[in-house]
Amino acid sequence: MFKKGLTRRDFVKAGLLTAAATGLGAGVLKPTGLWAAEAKIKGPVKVGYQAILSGTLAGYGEFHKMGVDMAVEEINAAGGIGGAKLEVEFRDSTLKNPEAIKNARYFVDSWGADFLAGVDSSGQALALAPVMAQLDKPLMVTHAATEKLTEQEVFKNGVKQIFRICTPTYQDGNAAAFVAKDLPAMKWATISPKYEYGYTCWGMFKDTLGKLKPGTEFVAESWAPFGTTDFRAHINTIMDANPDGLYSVEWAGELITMMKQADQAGLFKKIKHVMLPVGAAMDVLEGLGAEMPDNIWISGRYFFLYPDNPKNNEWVAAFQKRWKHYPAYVSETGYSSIYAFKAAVEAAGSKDTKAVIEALEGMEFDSPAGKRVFRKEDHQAMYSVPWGLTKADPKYPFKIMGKMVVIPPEECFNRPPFEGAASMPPFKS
């Protein structure tokens, strides 16, 4: 029996449950001793997962699926979730908001999903927020990065059904500024996507770096529409401005194209400090291979060589053995999202939405990316992702991070109440 006033959830949140020495994959905290008996869940536990599975970005969907499939295989081999079998169904989200909404309604209304996960597009994530409130099922976002999802929809509008397990734009904009402040560059420019993600990240970078390093100039902006294949005009605009540093949140195939064309134009001989917040994505590293210049600052939502600890190293080895591939960041966030649901259901002893939300809020669990904590106020996962300088390594057919710099989320993530300068970094100690 639990003592009056002290619940199983209190023990999970206080970190008093010890990790079992068993193959839990993502390393979620598992009760032992007095707390070892898991509630029997009426199954199956069903998760509807949507990601881009068609078009030029279909590789992202496949990387999502690799991580999720591994989690499902491991969990079911170990007895499921609270004794219930885990089932996952995938659907193509494309990049259209109506498609994401249609998928969510299908998962819940037709397939009977208990939980939803995935979502690559920030626009889709924002469009889903009011829908998830209506459907009243938890959604774990594994890729879409807009800070407005957690700041506005969760914290201000009270959509408690949404959680995000990946890093948001704070890593791309604010954390980049913390790295940039220690570089000798004083004049910065950007080539970035001509939509909200590009504008938001560049805005954060400018605002935070301006505070950290007064006197910094931002001398040129060139905005590339989605689907751009010829970046030469954008590259010329930047080179004409003669900046010391280039910041770009181009991603996927467009970043690969931009980097190749920039190299041909001699940009990297002229501009010595380059920051690519999504440059550590596996598709970019593999797509560029040896053509990725050395000493470029890159980051992502997860990098397979960080943290350098047994849990992550063993998971990467298992992933590489299973898929003959190194994990992309969406592989890790997809994998860990499933384990987060498992931990929450077993802590709550139920699949009930309210109980699972209460279990997830403030929950700490271990994962390949390291310790994650879901911030109670806005449901944003707090965990560290490195920035690093590219270098060649004979072990890999692509560039990896050499020197790494880690800006803790407590230093670079915006804070509740998400209003005014005091909510944005840098923070006073």
Given for the second form:
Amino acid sequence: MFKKGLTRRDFVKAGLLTAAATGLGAGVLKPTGLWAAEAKIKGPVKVGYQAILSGTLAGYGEFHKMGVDMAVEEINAAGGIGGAKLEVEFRDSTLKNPEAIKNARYFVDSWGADFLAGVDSSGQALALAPVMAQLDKPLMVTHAATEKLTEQEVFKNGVKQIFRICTPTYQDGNAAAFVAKDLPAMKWATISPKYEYGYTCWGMFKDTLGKLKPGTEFVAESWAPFGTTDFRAHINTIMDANPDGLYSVEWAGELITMMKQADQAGLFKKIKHVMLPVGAAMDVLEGLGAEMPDNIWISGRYFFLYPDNPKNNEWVAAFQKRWKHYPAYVSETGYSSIYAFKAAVEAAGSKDTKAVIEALEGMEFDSPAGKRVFRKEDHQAMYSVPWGLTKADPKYPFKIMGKMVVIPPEECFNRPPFEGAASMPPFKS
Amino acid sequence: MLESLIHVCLAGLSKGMFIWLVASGLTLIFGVLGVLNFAHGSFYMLGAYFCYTLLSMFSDNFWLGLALGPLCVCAVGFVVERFFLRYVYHLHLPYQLLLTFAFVIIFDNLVKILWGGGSIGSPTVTGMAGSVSIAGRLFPTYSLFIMAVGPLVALGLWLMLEKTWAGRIIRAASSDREMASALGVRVPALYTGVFVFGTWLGAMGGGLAVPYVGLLTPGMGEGIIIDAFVVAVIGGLGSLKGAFLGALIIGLLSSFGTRFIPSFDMFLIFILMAGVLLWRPQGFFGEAS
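Having seen the form predicted alone, I'd like the form predicted together with the partner chain now, please.
To see the whole picture, the full complex is given below, headed by that same chain.
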């Protein structure tokens, strides 16, 4: 109790600071940079991070960790957060809901975490919402994409502790529809995961594309359960329907398997327009290598060649130097989640939950993926990720995005109050 | 419609034969040793990884990888049986399950340490990378190959068990362990031999999966082992004939289910298993106890 409370000296300092702030006016008091270092934060800043570290998706956890470790090394080498040391503990989320809750409770109750981050599965993120409200610590979601987390839990149920730094299903469903409307394809079909994520994305894609381009038909759906290794029956279903376009939110290893088997079945010879909302993940691009066909539309939560600016390029180079890998999108979201906390703590001058939430709401900050703004209402980070067409490049042993199309988040992300057609794209203004 | 039906059948048959390749070793080990080997899926995974590593060492020669990889896994199987499993034969089933399950976790993590946690996209087989046109649609050549290997393995196992001296001894030891032992059969050594052979079958399944699934991931054995268990239960635990038939049924059922009743495709397989357990708990070819 006493240790955590303010000492008299802090109190005086804080008083002086407030006085100075009032004197200077709110516009000047934005404690970043040197200012922030002055506003000493008590004790280490502790972040509990959970990601999948076991099973077939263990590679994702490793990539989360690379990004996070790099942020920790950089921040501590530069003097920590507001002068306090940054500590991160990693735990395996296993993708099971009870385990996610157990981890969160352990982090806060036993380990003394100030902040939580990570979480790959949408189911886990939703299960964590009431727990986070109870534990009352900010959670920065870096991978789970369900829009229900921010629309329902944050906006409607008021779980203000949750923020999301990665693009949600809007990127996979809505943004894909904006790209698809300009393609000469009128009949679409899908092979997608047989769970919430697959249904939601396909539903969004259908809704938005239907509105953008009336007359578009959606002719077949084939749902593959988690862990599918044989997509041949699904591929048959799609080929029977004879569509012009295939949309698939299969991801990670299953996407690699599906692409290989679809290629063997001659699917890409028949279906010319293929959209893979999570096809730009590094594990998929590297896993398929030259076997990824050209001219496939891919996207992700971040792609290392976008934006082409010094901040991103330097980060990618540093990442490669440190890990001998190109950064996966979870490396970027993991890395940036730590910097988001740093910026918020330094802006708030405190690691207190309420103050940090206030600082995060509407906060704009620069990250490798570009400028991000946390939307005040639903705590969703607004930033753009390109959609691009695959092409070979002699510089890389895998396919990259050639032609890129960027749909601004303001145009394709659902808007508060998340009710009725006016909340969903296309927007009039 | 007809071309679709033909391809749904082909997809089902190749899937069934692929599951059979894994289920055969599991069934053989259960039939002779009476051990439900959860780690069989790990041997499948190790088979895939060893095969992959060896084939990349020999300039992507898949056949060399397939010949040598499973042999390396046999050494692992030997250690598991000789130094661990042997000590729990006389204990209750839960102990055997616990021990073999522990190996699943150990091997999954070992693979993560040795090959990394990410997935590895595997190369296609030289000479079998393409597809052939059947009924106006392409079908992968390699899937045809799997469909041919399945029955060959079945035939080979049948010949070995029914027509050879070793097979007679294996059958004798599996039907009455004490009597075989009294007649001078060295049962422990025989058990080791059968376990290693079963391991080899599982690892071959894994090696053949390298181009079939097209992907290696730590934990890749956990999915296939469930299919293999379902197949073994439906066919009758320990019955190779039953496992072969069970694999065909599961392969076709899941293929037709996915195509024609997609909302129930996963359900179908388990309803079949539940039905078999209710009305014929010993499976199609199992012996009633």
